[in-house]
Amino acid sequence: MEIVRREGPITGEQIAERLHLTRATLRPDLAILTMAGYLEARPRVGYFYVGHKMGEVIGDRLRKMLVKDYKAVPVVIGESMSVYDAIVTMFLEDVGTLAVVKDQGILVGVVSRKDLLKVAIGAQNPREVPVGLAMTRMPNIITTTPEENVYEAAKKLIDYQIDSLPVVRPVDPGAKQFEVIGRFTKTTITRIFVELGSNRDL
């Protein structure tokens, strides 16, 4: 970091010979001080100095991430099936939650493994009741659109302790309709990380 503070912009190879090891071995090290904000890199340019701390750089690229772009494909069943049949779906797609819908893909409520899970472990028999005896209907449910942010996406899994987002665009605002277009999940939050902890190399 002096070395870059002092020099900067100053390439790896640049870096390397001052300290006189080999690139390979620095390459660690730098893609954390860039990924901590300490450093940044250019390419055909170099590393140089910038000091922020982790979490305002962290912050500031996921409030430029658009949910529209990292949003996966919604798993939707109908408000009929059995709670029975929303577990096997659940289990075939590898999923936590479900989103149940209506016509044309309006939102009607969510079922997370949860709610299943009660009336599975309950007197009644699991084909016997609907799925929409489970779950949380329409308008205490948590959404996000596609043009919010990530962080705020992640920021509404966190402080309402859920796994998944419902990810829509309003059909009717005046009638609160809304059509299910996406899933936003923790999973899709670990995937960002791992896609910002990437070692990028000038």
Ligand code: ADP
Second form
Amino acid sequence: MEIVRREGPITGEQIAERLHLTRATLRPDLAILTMAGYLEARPRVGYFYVGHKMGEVIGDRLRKMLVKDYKAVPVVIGESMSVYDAIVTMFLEDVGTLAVVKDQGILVGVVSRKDLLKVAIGAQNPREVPVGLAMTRMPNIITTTPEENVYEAAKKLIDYQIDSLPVVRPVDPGAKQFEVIGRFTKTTITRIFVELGSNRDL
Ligand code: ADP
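For comparison with the form predicted on its own, would you give the structure of this protein in the form predicted together with adenosine-5'-diphosphate?
Up next: the whole complex, starting with the chain shown before.
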């Protein structure tokens, strides 16, 4: 590939010469590189370097990875629990965002660290303020689904400047109510990033 990139268009014969190999020895390698789309062969002209742009490779890869294969377990709290309970749950579960639910795990809101800090520095007693008063409420919650790809989900975190998306599925035909079935967070993205980084044949 280096030879073709430097000297292309170049014939198979000439590449073989540079490598001190016969044309026949080289043929299967050239066939593989052509089929994989790295080189292009034009009759009577020779081989051209096409290559894959790194961004295309990573973009394609991310769009094939689905939220359902990377999501974390949901961490939820009932709407009537207190801000104090929410803070304790965050410490116990070691998360920065909680999904707030009503009966049967139906999503009603999301509460983040700063939402709770706001109450904590205010005049009210965190044990007496229901978490429902501190949270961001439906329908203003940005969510993802198991079938969405991780690129689209990550883009939502950036576009809306948030740390976490509840992974949901609709429970009614009109899709007005959603059950929380997971969590997709900045940590999830970091894990995907490390996995991609360790895969050296990407
Ligand atoms: P923090 O500000 O605590 O670091 P976020 O950046 O995630 O955490 O939250 C910023 C604000 O956005 C908070 O008010 C929070 O309630 C809200 N928020 C967090 N996640 C979502 C979401 N998925 N959809 C809508 N609003 C959200």
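By rigid core we mean the largest C-alpha set that fits within 1.5 Å across both forms. Positions refer to the first chain, counted from 1. Since the structure is predicted, the reported quantities are computational estimates derived from the model, not experimental observations.
With the core held fixed between the two forms, G12 has its Cα displaced by at least 2 Å.
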